[in-house]
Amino acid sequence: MNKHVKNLAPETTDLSRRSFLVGTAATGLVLGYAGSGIDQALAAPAAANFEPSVWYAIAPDGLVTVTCGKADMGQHVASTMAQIVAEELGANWKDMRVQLASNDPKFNDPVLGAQITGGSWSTMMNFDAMSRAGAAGRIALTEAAAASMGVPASELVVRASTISHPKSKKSMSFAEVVKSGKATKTFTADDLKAIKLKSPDQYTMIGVSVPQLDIPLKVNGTAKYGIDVMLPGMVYGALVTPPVRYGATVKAVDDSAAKKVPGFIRAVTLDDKTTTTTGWVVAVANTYANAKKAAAALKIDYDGGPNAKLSSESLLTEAKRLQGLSDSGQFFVKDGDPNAAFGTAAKVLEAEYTTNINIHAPMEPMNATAEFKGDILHIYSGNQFATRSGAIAAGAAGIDPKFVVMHQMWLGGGFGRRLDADMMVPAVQAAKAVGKPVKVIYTRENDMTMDFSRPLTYQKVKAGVDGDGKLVALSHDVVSAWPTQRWGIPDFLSPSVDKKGPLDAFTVNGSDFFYTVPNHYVRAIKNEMAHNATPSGQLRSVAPGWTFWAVESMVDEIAHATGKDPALLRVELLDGKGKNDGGAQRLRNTLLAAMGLAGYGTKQLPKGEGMGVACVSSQERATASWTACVAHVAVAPSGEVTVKKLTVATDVGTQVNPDGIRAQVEGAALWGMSLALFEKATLKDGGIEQTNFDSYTPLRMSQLPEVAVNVIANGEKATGVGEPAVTVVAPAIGNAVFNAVGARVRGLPITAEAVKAAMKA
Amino acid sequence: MPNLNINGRNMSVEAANDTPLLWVIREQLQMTGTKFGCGAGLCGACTVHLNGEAVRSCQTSVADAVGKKITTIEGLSAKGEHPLQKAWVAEQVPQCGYCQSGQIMQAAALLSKNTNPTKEEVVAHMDGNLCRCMTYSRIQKAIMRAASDMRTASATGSERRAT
């Protein structure tokens, strides 16, 4: 992880403030960190069975309910947390249940100190805490059972929710122990730290593909997403968003025609002091269909604002101008002196790599339901960043964030989109204006044109090779909007190497790769114009989605320029020297595994076909999963690229749920392919031109290639799997296209036109 | 006040004739298993059956549904044990799950007519249903599994009748 993450909330501080509780409450055994009273009182919804301070509770019937503080957007993280708890607790998988946490700070991530889901961090950062929580429960239950049975606790065996004493053949179920009321042991932070956890050879649950707990709800229509929330007296809001992505203002609203729509209540022009939105109006009515009709009937006069004339071309031109300035940006990596090395290099290569704007487009359009109840603002929405989103909702309401309760829902896709809180603003302000709960649902057109998109990026890479064909220097400029700086949270920024102030490492992560290059510069350059015109967000895999596109394409270009095999050049560069020791070798091994599994270089491919490789240390240097891909493509004379097979290998250290990991890695790899070939958004006159799935076109079933996912679990610590495979696929495909037909395409997406043009060149 | 036959029950709803069936199902009847995805018939998240045919409920007016049998994910089988639903669990298909009601309803329309589809027939039938989590290969596997289970059940049924 980046240094900022450690700064956010040091683990030790968090633990020392709190003591771990094991005690019997009316409804069962409760395990968790004791939070501060005020937060609990505020966060507790009216329901009588709310359990404060819990990671999990065991009911008298023996059911274990784990409360997941992470947003579950399809990565089955709630089930994963339950699986980690169940391993140490000794619970039977059929007894495990999950529920989603509110924004009570006691559910904050134990490492991050906030409720945020991203970075492929969840498993790696919660593995220890959930393991210790599970173990503490097992110890407490065992001691209670020992007392009941009148035998030494050390002679008891815990398995499948049962505690047994083999010598006397006595046994008690978890349910019986909970009912006995004797489980009262308390654990301090030090006690927890002292617990000896199982070693991997003792695992019976970790590493097993148990069925994901959320799946049954998702095949019969009963899983509740934000859009499914129904509150008594609730009305609906439909948005009118301006033609300009950001910076427009509403001059006048004429609602005379809307007033003729049955059920219309009123139009609310947002007054968004959080500056999340600009120029939005929400039409409120008794049904969503009527709200949409009313929204369509509103006549709104806008001032387009400062970005109204900007286009993708303007953003790219500005990026190139900034890159050309010697004093632009800040250094993220500054090893040796590439400029001096270029002067003595035998060969210097230079190339520009670009990526276009990309839209998250989760299948569940953005939505939020807001309800004021007394002093408390209740928000119902599937969200990845409750800590910040609650504050945005509070800002929209003009109240203190401590009065906001966020009710987490299943997320109908996240991919980073739901780290943002724009949907809170119209829901809150409409609810305040009409005095009723309001559910605001974006149309797909709102959702696409107001996305916090992956920014347009421009990268210039210069490489120097010495007389022996050795890569001696690399300078890499990355120009983009700064999505994470937009959050306004200093702890998420990183210091620059040249001490020119903090930079947004989430625009350059990945460029600090594990190749040994003695002279290496990376400059992070903020494209202020793009930052303002297209407020950008974190799209699945974030920076490594573009930095590795540049790095892994350039490594291939170097290989071809020096007559080396591109895969073997990587092996050579991954020598594990100095700071790269450890990681480089793991990445090298993963690459070799992928090569072997794909049959790389073992046979002559037909004309027009080729294999390309790439390997990545996504997401961040300190949180890497070691991932490699061999793409096998066929390129038609028209330039059209067909992906025949993606072979992905990934070293994840420890796998909690192997089947779940395969699902995540396959989904991520297909995201990588979709971004590489099919997805492109463009800015024109300040607005996103693509409005629905006819013009923004993610991969469909008919475009599905064969995907072979191979997971390496070597007993190292668990790493993340939701994102890394996204980043490895585009360069692997680009490199494969070059190997197939000699066409080097340096812009994403790789279109047939671009391939054809490069074939001719 | 249109009368609808939905999941075997007759229900009267209060909605203008041009209201998309999707919103009537979700808001008035509070059956939220049918999802809104694009509002333009481009993603398939809102798929339901009208007289056994898969249709996009965002593109179907409530008036067009009157007099027809509407089936939603909630009514596909009494206990959620349609062979496709079982296969979806067996293959662990859903990730976020949002599109899966529509995927299952779309697939159910295919298998009701053809319990032995080729892979090409499955792809052609399913290509209008987007899955942003990209669970397509598991969807294909689950459809093939359900089809096989349905063929087995039907063969067993015939044997039983024969004896």
Contents of the next structure:
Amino acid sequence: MNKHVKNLAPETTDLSRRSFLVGTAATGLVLGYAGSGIDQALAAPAAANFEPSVWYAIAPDGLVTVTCGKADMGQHVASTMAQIVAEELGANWKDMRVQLASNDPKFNDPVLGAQITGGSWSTMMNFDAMSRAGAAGRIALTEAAAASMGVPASELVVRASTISHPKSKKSMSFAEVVKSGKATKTFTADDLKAIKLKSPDQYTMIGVSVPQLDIPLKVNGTAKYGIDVMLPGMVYGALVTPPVRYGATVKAVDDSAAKKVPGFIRAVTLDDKTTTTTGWVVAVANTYANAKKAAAALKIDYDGGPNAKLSSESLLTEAKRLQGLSDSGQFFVKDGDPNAAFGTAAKVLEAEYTTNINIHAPMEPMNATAEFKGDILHIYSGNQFATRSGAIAAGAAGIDPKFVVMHQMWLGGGFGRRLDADMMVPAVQAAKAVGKPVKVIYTRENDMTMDFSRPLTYQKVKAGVDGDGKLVALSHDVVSAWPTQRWGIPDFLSPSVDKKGPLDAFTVNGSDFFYTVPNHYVRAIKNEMAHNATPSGQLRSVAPGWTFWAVESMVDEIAHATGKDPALLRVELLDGKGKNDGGAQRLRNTLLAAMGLAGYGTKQLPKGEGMGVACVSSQERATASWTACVAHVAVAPSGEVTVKKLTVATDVGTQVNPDGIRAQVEGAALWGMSLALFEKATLKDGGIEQTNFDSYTPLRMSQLPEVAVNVIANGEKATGVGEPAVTVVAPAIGNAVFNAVGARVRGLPITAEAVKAAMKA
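Next, give the form predicted alone, keeping in mind that what was shown is the form predicted together with its partner chain.
Partners and other molecules have been left off, which leaves just the chain.
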């Protein structure tokens, strides 16, 4: 189970790819922030504003501008933060505005201690802090209004940006209180903790589907994405990337043909001390079109490096070899003694599950604009991890991180891709080389072949049942690259239970499920070959996207082997004993809700059709959103799978914006379906073969099924919704395929060829 980051203090100044961090201070990683030259939109509010918190300011006209410290990539998290503030502040929704935070350390996450957007953490981890910020503002405004009106503050009522005194019928708007200058109360950390927040039955804003504040900005074009940035004197960079994903070096560059391209300025070979990139060259020209022409004209001689002959097959072969070693990996879960239990089990099942390389491919390609103003480096880009990215930009420039100002832009999709900062490296080094602001824009081919992808995984699961068909033992080995270890941030790793050192829990989360199994082992095994050849990142849902594929498929296999209904077996296993108390019951209730909404077990389906179930505790055990899916599929004799309906139930505790949650769950479910049936990237000769959407084929609009969503809001702590539904869909579909035609497919994606082969087996 992960411990969440509060301090990103580096333990080393080594600049290897897996341990790179820049700058140290007594409080941890130095976040670059110079405090000058920042965009007007991100500048400190005028002195006349009332700022009860770093997270928002109230202007003399009564407008409340909330600063969102999270990346907004279409999930409307900025509006969510504003809605939480508005609830406790008592503001009218029409008065709320949002802006995105810079990398000023004051905007660090109140829990994680870092500016990072991922893990479905944003609402869950910031709900309390933003609520207290809103409440503090309400208290300060109320006390100021009481002084102005000459009435007791305890008799005032705050609603819709107005503070009223019912007895005297006096009232003041937020604008009037701010103009008075009497709102000056400040709060210590202890003061904030002592504030009594509203109970769910008192909410008037939380749980209401108010309009998302960012939509008008995106419709009228005033919301600026990284790709929209324009700076005086700016030129453009286009990449030439090597045929090998990682490890290649540039031996020579012939730019004689590029010099004939109008507007060509220079070809810059990256010297990336952060080792985020290897073997890249950026062609700089006066327009992006000319930069692309110049890039195409460059003749580059490469040394392919140590990974030039590797393929998906060699990565899988290595994974199987590592799994077969008794001493490889570290234990993530070590309960009881599965090996002994297997020896006395009435029946033992074994299965291998695989997933392939997957690509993020957000619609807005990777981009960054870099500009040096004296000693200050300005970066304009949409990024999910400002803490780490600012340090990498500084490392690429060879400067102290405190001299980096990051201008956060709206993101045209992220899904984990923009947790990385590779797009900043060529922009920074090109800007330094030519002495001008440089905007670098990836082509779709650059983006796909150089993605920090979801890793290829291999999992071996062994289960033992007793004479009554009860699951008594399960061992689970997970072999993959370790995306989080690649970041080089020790606090993002977790100690292994066998004390063999830290492991990347983001490769095994989900395997520590809420089923009661007395003997349970989980081994996290790092595939060093895959780790080096395919530097991996966090793709929406991270480890639960593959661990629950294995777990939920195996639970179904156990059910069929013991003659039990798969859904009822899950209900039986979710008994809430011991450490599973609380969580198991919520997951069981969610499963029952999905089954009821789908009509599971109540319908006689036509031949070739089936329903399958799965239930998960994503994103992490300690930060779970309880999610279940019933998939209804039809399987043709050719093996082609058509998903007719996905029914998803999710327990989110407290829902902030119901419409936003439903949209997130629907999108996550369809993303999960895309990964389950269609998406696959392959490595050949060290490079990713798929270069565009003609060869990497995600779900198309014509393939969309009906999606039914049941959101369970029970007033418990708010949880995340961006990722959990991704993880539950693939096993539900796989289980439905088996129920439809008896074909068990254990590899993702579930192709027609794989289904047909399994039907014949």
